[in-house]
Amino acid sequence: MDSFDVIICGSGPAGLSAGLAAASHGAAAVILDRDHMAGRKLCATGNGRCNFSNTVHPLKFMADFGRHGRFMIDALRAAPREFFLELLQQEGIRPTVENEQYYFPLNGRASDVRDAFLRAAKRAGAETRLSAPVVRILVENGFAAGVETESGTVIRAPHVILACGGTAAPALGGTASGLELAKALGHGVREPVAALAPVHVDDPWTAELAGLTVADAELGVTVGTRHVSMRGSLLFTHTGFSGPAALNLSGTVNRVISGGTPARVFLRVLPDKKEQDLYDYLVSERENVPDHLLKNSLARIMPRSLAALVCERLFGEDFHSKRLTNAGAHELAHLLDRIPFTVSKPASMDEAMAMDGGVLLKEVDPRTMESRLVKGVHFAGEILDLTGPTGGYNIQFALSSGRLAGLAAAGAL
């Protein structure tokens, strides 16, 4: 029977970081993964380039995860981005910053980031076993005692770290296995929905704009009496929207749909202009250039193809500014301030880069990432009910929470 100090389930960024941390502090550690390839999803992130962190200040970094973001304060203290930047450089990988915010490996190969952690963990003494699905966490008298694999092999250890990821991207190894292991231990799980995914709208006219990118847009959704919105680049697709604004809102949209009702989504293509500003502009155009086509006037402040489509749908083709009544100007300004859409079909996990949902945070001690229900069981990364926006947030959290869990399991805190 195998025996270790720490068993890590999962070889993604959280698992690799945990294994490295535990082994580096004297613990006999083994990393198990059900897949035949370590860190397969990590190797595919950022279109194979791996945006692994960002330059955002830690306070804003946590705030960008939403109201539970401060759960990660101890993880970020134990393993800030600077720790991983130095680690990668020691492994011969030079990080670079794009758009003054996003960290990538300079050589553009995500697999090199995975390999750097594998090398460092192996050098520290951690063992990695692939094609070894864990089917049960062993518990004795309320304490972790090891795991049982699908082959029936029992591996003993007083600490087990669940860093199994989530259900997103099943083609890259995403499964519910980690969530099922957590449930078997008695943990509550907020059922996952697709996050960091496209938003598919019911309104077919958006397909006419497929390929159009709005550099700065605001996409929002009504949640009860609240409006939740995300701002950033937006891409029109044949089925709706993609780009950062849509990706970052998708988890909230899909959560609304999971409640059984369609989501009411709105788009602001001029997020810095209020409805009154738009009305004033339209009236000014009517008075100053009455013979101009209204779509051409709008094209000076918004994408030409969208301006033409909106004008055509409201007023017909070749509509001149001089024909615009005050009521028509109000109607158009109101529409442009919040263009409405209906979403009744959620994105699938096949399209998602992450899941929204996971192990309930209230059942995990943020100081050690240890379960409040079973001593010696720790959690890290995507398996937890904490999802951030695109742009290096989720990998950084996985790395930091993995390291904190590994340090705690090794008794190094």
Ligand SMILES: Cc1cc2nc3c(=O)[nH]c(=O)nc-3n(C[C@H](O)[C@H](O)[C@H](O)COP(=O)(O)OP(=O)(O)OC[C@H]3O[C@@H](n4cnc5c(N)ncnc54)[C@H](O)[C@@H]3O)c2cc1C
Second form
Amino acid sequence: MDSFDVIICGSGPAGLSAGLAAASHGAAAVILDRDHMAGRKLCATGNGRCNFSNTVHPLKFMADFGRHGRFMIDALRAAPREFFLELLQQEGIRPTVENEQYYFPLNGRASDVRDAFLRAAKRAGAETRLSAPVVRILVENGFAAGVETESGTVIRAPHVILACGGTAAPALGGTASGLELAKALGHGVREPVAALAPVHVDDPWTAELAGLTVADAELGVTVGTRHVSMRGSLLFTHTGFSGPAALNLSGTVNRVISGGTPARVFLRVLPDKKEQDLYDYLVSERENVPDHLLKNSLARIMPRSLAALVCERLFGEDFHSKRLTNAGAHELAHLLDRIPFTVSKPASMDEAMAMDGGVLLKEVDPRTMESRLVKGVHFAGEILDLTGPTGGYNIQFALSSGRLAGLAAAGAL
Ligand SMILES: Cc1cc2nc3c(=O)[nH]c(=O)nc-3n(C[C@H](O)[C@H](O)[C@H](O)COP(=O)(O)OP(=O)(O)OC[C@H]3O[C@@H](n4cnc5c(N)ncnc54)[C@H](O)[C@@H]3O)c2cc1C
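Having looked at the form predicted on its own, could you now put up the form predicted together with the named molecule?
The next block holds the full complex; its first chain is the one shown before.
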């Protein structure tokens, strides 16, 4: 029978980072993956280029994960981005920063990031076994005792790190398997919904605008009595929206729909302007350039194709500014301030880059990533109920939480 000090389930960024940390601190560690390829999803990230971190200040970094972002404070302290930048450089990967914020490997190869972690973990003494799906966590007297794989092999260890990721992108290995293992241990799981996915609207009257990008828009959704919104670049698609603002809002939208009601989504294409500003602008155009087409007036403050479509839908084609009544100006200003859409069909996990949901944070000790229910079981990465926006957040969290779990499991904290 095999035995180790630490078993890591999953060879994504969280598992590789955990395996490296544990082995570097003297633990006999084995990384198991159900796939026949290590870190398959990691190799596909950032369009194959791997946006593995960002330059965002740690306080904002945590806040951008939402209400529970501070859960990761110890992970970021134990394993800040600088640690991984240095590690990658030691492994011959030069990082580069794009748009002053996003870290990528300079050579643009995500697989090199995976290889760097695999190599470092192996050199530190960690073993990697592929095509080894873990089907059961062994627990004895409330303590982790090892795992059983699909082939019936039992591997014993007093520490088991669950770094199995989530259900997003099944074609890249996304699976509920880790969540099932956690549930079998008694852990609560917030049901997964697709996140970092496009938003499909019911009445895509905007389909004509497919391909249009608005550099700075705000997309929001009503959640009970609250409005949650995301700001950033937005892409119109044939079915609704994509681009960072939509991707980052999609988890919240899909969560609302999973509650059984359609989501009420609103779009602001001029997020710095208030409704009154828009009204004043329309009235001043009517007075100063009455013979201009209204759509041309609007096209000076927003994309021409969107201006034309909105004017046409409200007032018909070739409507001149001078014909705009005060009531019409109010109506148009109100619409532009919050263009409403309904979303009743959630995005699928096939379209998602992340899962919203996962193992309940309150059942995990953030200082060690250890389960509060079963001693010796740790969690790291996407399996946890913590999802960040696009832009290197999720891989950084996976790497940092993985390292903290690995250090804790090796007794190195
Ligand atoms: C297309 C795409 C692009 C993305 N781009 C970016 C990006 O540029 N930047 C960014 O920060 N994030 C990006 N993400 C998100 C990022 O990939 C994830 O946040 C990250 O991979 C999570 O790491 P993880 O180690 O927790 O899980 P994963 O990377 O999913 O790894 C989990 C591993 O566990 C294995 N496993 C599962 N169950 C078992 C089991 N029972 N037994 C054994 N092994 C098991 C799986 O096979 C898998 O290899 C992207 C995601 C997708 C889908």
